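Just the one chain here, laid out as structure tokens, in the form predicted alone.
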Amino acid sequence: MIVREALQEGCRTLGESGIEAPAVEAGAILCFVKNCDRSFIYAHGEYELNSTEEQMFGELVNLRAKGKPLQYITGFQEFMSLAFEVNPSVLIPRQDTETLVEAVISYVIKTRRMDECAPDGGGCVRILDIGTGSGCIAVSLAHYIKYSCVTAADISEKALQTAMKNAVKNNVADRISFLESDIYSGLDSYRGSFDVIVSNPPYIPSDQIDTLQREVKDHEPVNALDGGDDGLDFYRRIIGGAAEFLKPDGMLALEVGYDQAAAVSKLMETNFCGISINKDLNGIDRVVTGLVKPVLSLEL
């Protein structure tokens, strides 16, 4: 089978299974099989696939047709212009989450001069990423905030192993520490030490999991999706303890579901001020941030 025929067959199979962009995905799978870029397959339509390549392409197209996400097939997803390894133990990074990373970067830029963050000017920006998953948030922040020290926490050992690989892949492993933790468990020694706590927690209401796309509900880790009865369980836990682990001027930044910004903002009102909501590229309220309220001392 030649490249052009393989693409046509792959496109047909994926199209019949309901894949929205069958030509694009067939091309991506063939590029993965041949370890080449798209320019090669489009410029070499008459190239003859060997038997191994042909068999592998057919098998992977069939997996995609059955709903397995393309990212789990290729093992790759781009995020914040960086390359990340992904697998079924971690949530696939979404572009929406880049809004969360950008909000943290903006906060650091606005509140700290570069010389204050330099090794000889007061130490690093300390960031806690709760539920790090693939490490896309932690790694991106370490990459773009050069003088940062990131603690990446997750309850899943397999997720942490993936995040570690991504830290090495993106040359920031020396500035990220990884901790197996359920929210704040195991973090007692870090109380009052973070400039930023950031998280993209599970936020899908439990009764809505079955209504998600098959690629999500059947393949991505449920523990990274299920936010409890109203989708707010993890927000309550994260917000409830955040003030204890943040410095006095620290920021909490949370990604939220499309209709959760108001509810999460309300939860933050007790211990946080300056609460704001950032929209993603689709104009949806996606990120809620707040600053720890100052502790008022009473003089007698």
Given for the second form:
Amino acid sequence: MIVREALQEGCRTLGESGIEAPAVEAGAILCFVKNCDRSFIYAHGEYELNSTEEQMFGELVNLRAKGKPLQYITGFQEFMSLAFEVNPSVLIPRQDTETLVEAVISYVIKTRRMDECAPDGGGCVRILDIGTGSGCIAVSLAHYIKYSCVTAADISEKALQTAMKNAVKNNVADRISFLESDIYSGLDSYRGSFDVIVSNPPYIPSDQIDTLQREVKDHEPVNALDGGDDGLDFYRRIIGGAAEFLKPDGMLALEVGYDQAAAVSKLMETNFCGISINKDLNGIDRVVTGLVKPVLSLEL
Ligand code: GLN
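Would you mind generating the form predicted in complex with glutamine now that we have the form predicted alone?
And the full complex, kicking off with our chain again.
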């Protein structure tokens, strides 16, 4: 079979199974099989696939037709213009989450915490990423904030292994430490040490998991999605402990579900001030940030 026929057949199979952009995805799968870029397959329509390539392409197209996300097939997702390895132990990085990373970068620039840092790393901006998953947030922050030291925590060992690979792949492994931890459980020695705590926690209400696209509900790790009865379980735990782990004036930055910004802001009111909400590129309230309130010492 030649490249053009394979693309046509792949496109038909994917289209029939309801995939929205079948030609693009068939092309991506063929590029993966042939380990080439898109321009090669479009410029070489007459190129004959060998039998291994043909068989592999057919199998992967069928997996995609059955709902396996393209990113778990190719093992790749781009995020913040960086390359990330992904697998079914980690959530696939979403573009929405770039809004969260950008909020942290702007805060660090605005507060000039970057300028205060010594190039030897002695005075680095200390960031905690809770539920790091693929490491997309931790790695992007380490990449774009050169004088940062990031602690990337996750309850899943497999996720941490993936995050470590992504740190190595993006040359920031020397500034990220990885920690198996259920929210703050493994962080006892880090009290009062972070300039920023950032998280994209699981936030889908349990009874809505079934309503998600098949790609998400049948393939992505449910422990990275399920936020409990009202979707807010992890916000309560993260917000409840954040003040203890932040430095004075430190920032908490949270990604939220499309209708959760008000509820999460409310949860933050007790211990945080300057609460603000950022929209994602679709105009949806996506990120809530706040600065830890100074502890009032009462001198009578
Ligand atoms: N944004 C993801 C989704 O829509 C959910 C991610 C999360 O729960 N943190 O599927």
